[in-house]
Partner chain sequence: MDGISGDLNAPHSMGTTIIGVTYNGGVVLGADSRTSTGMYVANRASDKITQLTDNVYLCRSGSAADSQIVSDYVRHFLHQHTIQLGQPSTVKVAANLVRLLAYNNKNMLQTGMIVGGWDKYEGGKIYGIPLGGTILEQPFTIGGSGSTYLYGFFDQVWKEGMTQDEAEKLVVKAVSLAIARDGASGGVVRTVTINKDGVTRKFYPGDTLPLWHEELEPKDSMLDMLSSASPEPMGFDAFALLTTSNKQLPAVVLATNHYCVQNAPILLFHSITASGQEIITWDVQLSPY
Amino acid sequence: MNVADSSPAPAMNNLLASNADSQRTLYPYVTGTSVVGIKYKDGILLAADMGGSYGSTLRYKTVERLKSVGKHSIIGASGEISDFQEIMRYLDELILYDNMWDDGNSLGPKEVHNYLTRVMYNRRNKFNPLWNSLVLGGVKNGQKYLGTVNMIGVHYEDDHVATGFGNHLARPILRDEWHENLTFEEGVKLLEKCMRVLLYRDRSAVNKLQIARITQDGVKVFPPYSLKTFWNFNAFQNPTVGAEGSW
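Taking the form predicted alone, give the structure of this chain alone.
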């Protein structure tokens, strides 16, 4: 037998194959930025822009990140777009399985939110998280529900929630101006104010906005549109004035 035939190549190939079988997402590739959600008088409103960033490059500008889930819920996602697509596959299977029972009942937003918290926490425990922060809202039997969950399973429900930069820049606005008797028009105006602030301050945001509404009557995702903006603020025109050592 030739000595070359006894080389450890097969063992090395098996080792490489075993490593290839176990893969982890070390960092996200194409990501979406903030989602903002509020309760209003008749239901839930969500807002998100349509940007998809490839690293620091705004590569895609028609990414829809607001989706309906069954009869009673809507979801919005920031973070990795492909992981959001995987989450939507999970939810499609969940809704299909629920419908197969044909028992006259259907999953409400609280049940869907609880399911998502278990999914996200389970993937985190496997050290292979889904790189998303999610907002889940809905209305069932006249009860409004709005909650959020992040990539490691931290979750809560509130009257208004936000993900990403919105958690820092939009929530203070919502704390000051939100109230439970907001009309639809007032709710949209408040969301537009939040998204405009995010557009000014978040490099990953784009000026193409989408709003989704859910009430007892069902879900409606409105066509995207552009916000009116104003860029002639003094701080925008000369951002380094008074800053020592700046160019």
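This structure is a prediction, so every number in the text was calculated from the model and none was measured. Positions refer to the first chain, counted from 1. Rigid core (definition): largest C-alpha set, two forms, superposition within 1.5 Å. First, how it differs from the form predicted together with the partner chain.
If you fit the rigid core between these two forms, you'll see the Cα of Tyr225 move by less than 2 angstroms.
Complement to the form predicted alone: the form predicted together with the partner chain:
Keep in mind that what follows is only the chain, not its partners or any molecules around it.
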């Protein structure tokens, strides 16, 4: 299985421009924002909203950014959605080949994470990155695993990870409030706390999110829902009284 590297015959149209430029991803178009992931007592919980922004326009509001990978892993993606869809094609092929061996073994989250890291890093080295930041979590043989990898190939694992704005807004909350042996309910509440802050403070956030769970028993991606937001602080009513022109 080789990393897809499409190279059609060289075009002679514009001899002054390098052919290489037309082959690489220069900037993203339709993007997803933060993904947040935590380990909890029974496995892993991932949360992401369902927004697909087109620049500053909130164009698509029902984009599934959390997907299961084989029996033991779930992936959450932020960044360019088309690149994520391509990654899912690679992963589905990876799992398929693994199943075809029919040897009783199956790829665990650690292996899938490693595969993704290699894919992302090699693309980066060719200046043609997959413009994503990914969270990969899973459980195999009772062992919980949670890792992340981004478009330049930086990868690591931890008890809680996030992408994009989640790094700045969610992880401080998790550092304070995460602990081993969170129950499912506590984990969901904690993720919702993070997602609410992201909704307030991330311009590209959309109020429709999904939570995905993986345990030794399997994967469940929960139905989409919206969070209540709070605006009734006294300070919000008339913030510029006594200071006209401020905001």
